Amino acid sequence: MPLTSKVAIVTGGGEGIGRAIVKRFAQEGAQVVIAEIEPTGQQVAQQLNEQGLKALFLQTDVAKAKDRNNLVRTTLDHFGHIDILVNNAGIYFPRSVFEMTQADWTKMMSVNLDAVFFLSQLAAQAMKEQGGGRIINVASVNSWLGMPLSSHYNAAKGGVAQITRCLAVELAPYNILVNAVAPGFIKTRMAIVDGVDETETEFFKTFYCDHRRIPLGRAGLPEEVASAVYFLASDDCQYITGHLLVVDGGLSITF
């Protein structure tokens, strides 16, 4: 089991991505700190300590300071270290450009971004203290691509690419390595808006899928992220810092 005896913070691993993310993690191995605002995440947990796996459930809004500290002192003096890091806790809410307020953006900035930076500058102190680690960001493709209804969600996403790299450059010197996935259409919670599942629709299943602008022809899977997270947090990963791994089917390389 690579990960044994690595301890890793999921953040948003109560569902979806993340929740994908803490299983892969927990089947390879590690001790897995869900964190979690829902209680999906307590069920995520139970359901693999039942299993004989190791995961542990703390409540925490991403977007709050107190929360944030919490839970990485919480981590250290459960576990004594942290290994990985996977900041992927994310909202998503569509608004127009003339619709938009300063609390929608404050809003969605708290938690795509401000959480990835500050959650990364806790545990790159733990992670500098012991001598190396892992952190491991989900960005998107809407990092780089332009989409109506979302200039706070991808202006977000973009911060959270150049954060990746740019922590990648100073932490290097105490061997953290900074890495981020960029997922495409990806069937979760997420793809829900308005109540309609934006992959079920025929829209997406004739230009996505049937004229292949995704060139596999599908919306991905929730685990096939987890597979690219856990590459960038196992050993198999030694020199690769500041990448952006794109897991979107060949969406962003289409036009």
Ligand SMILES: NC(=O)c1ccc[n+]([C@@H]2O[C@H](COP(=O)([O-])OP(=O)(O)OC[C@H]3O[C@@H](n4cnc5c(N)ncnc54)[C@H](O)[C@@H]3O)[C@@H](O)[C@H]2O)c1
Contents of the next structure:
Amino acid sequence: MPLTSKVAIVTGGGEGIGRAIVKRFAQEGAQVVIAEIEPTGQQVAQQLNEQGLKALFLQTDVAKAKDRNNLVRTTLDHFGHIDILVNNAGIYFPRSVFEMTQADWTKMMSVNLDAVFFLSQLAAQAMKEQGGGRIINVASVNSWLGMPLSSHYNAAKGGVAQITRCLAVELAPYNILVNAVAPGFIKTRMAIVDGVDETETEFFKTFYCDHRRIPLGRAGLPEEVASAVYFLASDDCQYITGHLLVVDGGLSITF
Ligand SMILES: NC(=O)c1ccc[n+]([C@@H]2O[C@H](COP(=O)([O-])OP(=O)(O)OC[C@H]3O[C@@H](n4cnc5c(N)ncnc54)[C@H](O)[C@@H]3O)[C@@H](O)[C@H]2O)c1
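If the structure you just shared is the form predicted alone, then what does the corresponding form predicted together with this ligand look like?
Starting with the chain above, the whole complex follows.
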């Protein structure tokens, strides 16, 4: 199997896109470490272990330096190397420009931006010593598009795109490839805002699907993002670094 003998850390692997990435990596033979704040990570690990696949849950709040250090140290103690890091964990909550507090802003940045950089820093150190590796960040079409109530989220995702490019340049001499995926509308818990699944509303179905504002006429599935992440982690990806692979059904190439 293509990822046999690879050790991969996936943050936020208990739900949604992260869970799909964990499953795909495990099916391709990797030893996956699920770094998840919720106990859902344990359920995913157990389910995969019962299928004979290799997954380990380490309860981790990526926003906490202590947890990030523990995650990397424990992974290295167990397996001796880290081949792939996927910075997927993320949060979203809407805030208007008038209601945004410093605490709102800091909370968003600590999970969606700071953790991406500082966990990459720790993993890159191990990858440098072992002669190479892959870092894959989950950005968003919000990395460059504007959206109301989302200045904190979009600023963080814009930062993730820039971290991807800067680390790609800086870590290239160490054979560390750094790329990102940029999903559009994906059917996960994050699509549910204030109790409403935005991919199930009449407006979404009419405007985005029937009128083809999304050219492929539907929301995406977590597994479809996982396929793109898997490609960036695989040996088929050799001469690509600093790239944002857009997974949005064409949403961002039309108007
Ligand atoms: N769903 C979409 O439409 C969409 C679009 C573009 C980008 N994204 C990005 O994809 C990534 C995954 O989102 P999703 O849609 O699967 O959402 P989700 O809410 O289904 O999953 C996010 C996971 O991250 C975990 N998490 C949150 N905070 C954490 C923390 N501090 N430490 C560790 N784990 C934490 C959650 O518990 C959850 O398991 C996020 O970075 C998100 O911004 C999602």
